[in-house]
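In the block that follows, a single chain appears as structure tokens, in the form predicted on its own.
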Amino acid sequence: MKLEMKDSPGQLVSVIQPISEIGGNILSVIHERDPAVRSDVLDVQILCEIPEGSLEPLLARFKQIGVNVLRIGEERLLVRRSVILIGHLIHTDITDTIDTIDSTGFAEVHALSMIMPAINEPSSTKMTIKSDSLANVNRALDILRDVARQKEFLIIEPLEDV
């Protein structure tokens, strides 16, 4: 869920009691504030497992209390693998080695953070891939090796302990 609240003291802990008192577990809480931005309201994720036939009394909950619901959805990507990719990969077109494991239909690049020292040297990025199982997160890394040897990267991995 991305909900939106009041940029107060006790609103977080006002928005995760109703989910516990239905039985919720919470797995994740994003809750940045960007300190250049001045505003009263404050944008927040909360990745979540409910009960069945729960969702309704915990939206008029939320109403109740004065949270908007902006955005509601089944997350189903929860399997995540980080690796190094080190290489020319701005001349090699990251977009397509991205592509390439988008358009897999069972794994995503979830995250890709790049550091690219000077335009003839190679760079690197941390790519994190998400799937629903780890053997589908696994199938994508076997595609994305296969990407680095055409491409002639090195890949180092995985990040996460396994």
The other form holds:
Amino acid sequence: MKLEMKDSPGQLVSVIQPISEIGGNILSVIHERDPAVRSDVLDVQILCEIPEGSLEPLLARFKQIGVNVLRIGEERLLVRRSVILIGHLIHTDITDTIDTIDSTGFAEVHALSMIMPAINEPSSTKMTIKSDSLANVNRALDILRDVARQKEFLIIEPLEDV
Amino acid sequence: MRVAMLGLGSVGKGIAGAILERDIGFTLTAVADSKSGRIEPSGIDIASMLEQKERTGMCGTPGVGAVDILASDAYDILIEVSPTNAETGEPALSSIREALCRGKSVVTSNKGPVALDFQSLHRLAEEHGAYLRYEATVCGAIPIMHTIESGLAGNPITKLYGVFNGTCNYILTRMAEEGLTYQQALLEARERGYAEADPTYDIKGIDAAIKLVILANAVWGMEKTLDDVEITGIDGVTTASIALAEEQDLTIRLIGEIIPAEGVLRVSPRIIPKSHPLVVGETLNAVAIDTVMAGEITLIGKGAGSLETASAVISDLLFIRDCHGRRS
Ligand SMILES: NC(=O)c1ccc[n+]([C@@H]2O[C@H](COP(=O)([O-])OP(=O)(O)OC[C@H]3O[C@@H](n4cnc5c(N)ncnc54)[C@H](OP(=O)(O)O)[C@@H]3O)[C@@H](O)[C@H]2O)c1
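With the form predicted on its own done, generate the form predicted in complex with the partner chain in the same format.
Next comes the full complex, and the chain you just saw is listed first.
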């Protein structure tokens, strides 16, 4: 989103704070002074991830603190789903498993955390898949289930959308 | 009313004790175990019969068995609480059929016959003006059938899901709480009498799947068998996988689900928030019923145990007694 605010100390922090307060995650901040326009205002572009349904409250908050929202860019939904994989994941090439998801173009492996097992024991890994829609996350999970069947590992899926 | 009972193990003793101690108006007129039986149309002295069973391992006279009892006509309701055979349902299936054909109502805790032959047993009961009740087959003491049938009458059920196996729940709970390995937790469950010598049925998810089959057929009139259930057990679950879940206040439980609209009939270990109502401890069972009008209702209770299972059988007996006469 593109914001316009007074160019005075502490102003940038005042817009960042509400975003983190609602549980958002700031991906990038670009700010520029454009002398051609007014010198006392600052244009800021913020790219952030915020929880579903929190855009309206955020905008209300900006209004309250006197920040002018010039433009809201494309709103993209982000859906994350974590599953736990159990099996001989390293022997069956975990990189290849990740690539299978990443190469779909509609979903990606966002995080991976693995607990190394004792030798010859299956390892356990939590994999978080991210996409811009629930349908695409489910498509990615379907692919992962196929991979699991081929490589003989167990997928433990969430009961609900956690 | 007069009742005859086949099986005098953990559940049977609980029922006999309840009939003896609680004034619920039933007379036990016949009983059999694997080796013996007795028929006393005027009523068995339960205390001395239980004492004899304790002392000799036999409740009656060798050579008297299910066949004699069924043919005796000394009973109005048959209680079938002999061991489960999930492949053939026998010998319980034949006993239940025989009783129904004679117009006698049947109450059972035995999953085998109910899961294997649901439709035809019901047809038989219908044809002969008898009742077939099996509250105790699913989730032990939890009145799931009664709740759905009476408490939630008129409410279409859209989904049923829950923890249907106490042994698995115990194992997963101990792995999460104490960091035990699967093998250690299984061993502990055995020592405490929560797992059988051969735990295959429990840990492979088959026991939970059989309960789903019964529910699917009873609640929605489906015609499902064990082969229709997608089953994954807990024997592949690692302590590390539970630790990974617990990092985010989640845990792992064996969940059975029926979602008719999506064609889901599945038993599988699942990641679930620790704060979820289905996350129960020890050997408890829990089942959530999703309904159109009442929203979601969750029942939690003991899925097994002598008196607990007897409680479900007794409620079925009382149901039949209260309905009796309405049909005739
Ligand atoms: N235990 C529970 O908490 C629980 C919960 C829900 C459902 N159930 C189901 O309820 C049923 C009974 O369970 P349980 O725990 O009581 O089992 P159990 O302790 O093994 O007792 C089984 C009883 O059946 C008798 N029996 C074996 N074959 C027989 C035959 N052909 N005719 C007549 N009696 C026979 C046995 O005789 P002997 O005494 O001579 O061995 C024993 O008395 C099973 O189907 C079980 O799956 C149990």
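Note that the coordinates shown come from a computational prediction; the quantities given were computed from them, not determined experimentally. Rigid core (definition): largest C-alpha set, two forms, superposition within 1.5 Å. Numbering follows the first chain given and starts at 1.
Once the cores line up, the CA of E21 ends up 2 angstroms or more apart between these two forms. When two forms of a protein are overlaid on their rigid core, residues whose CA moves 2 Å or more are considered shifted, and L12 is one of them between these two forms. Shown in the overlay between these two forms, fitted on the rigid core, is a CA shift at N68 of 2 Å or greater.
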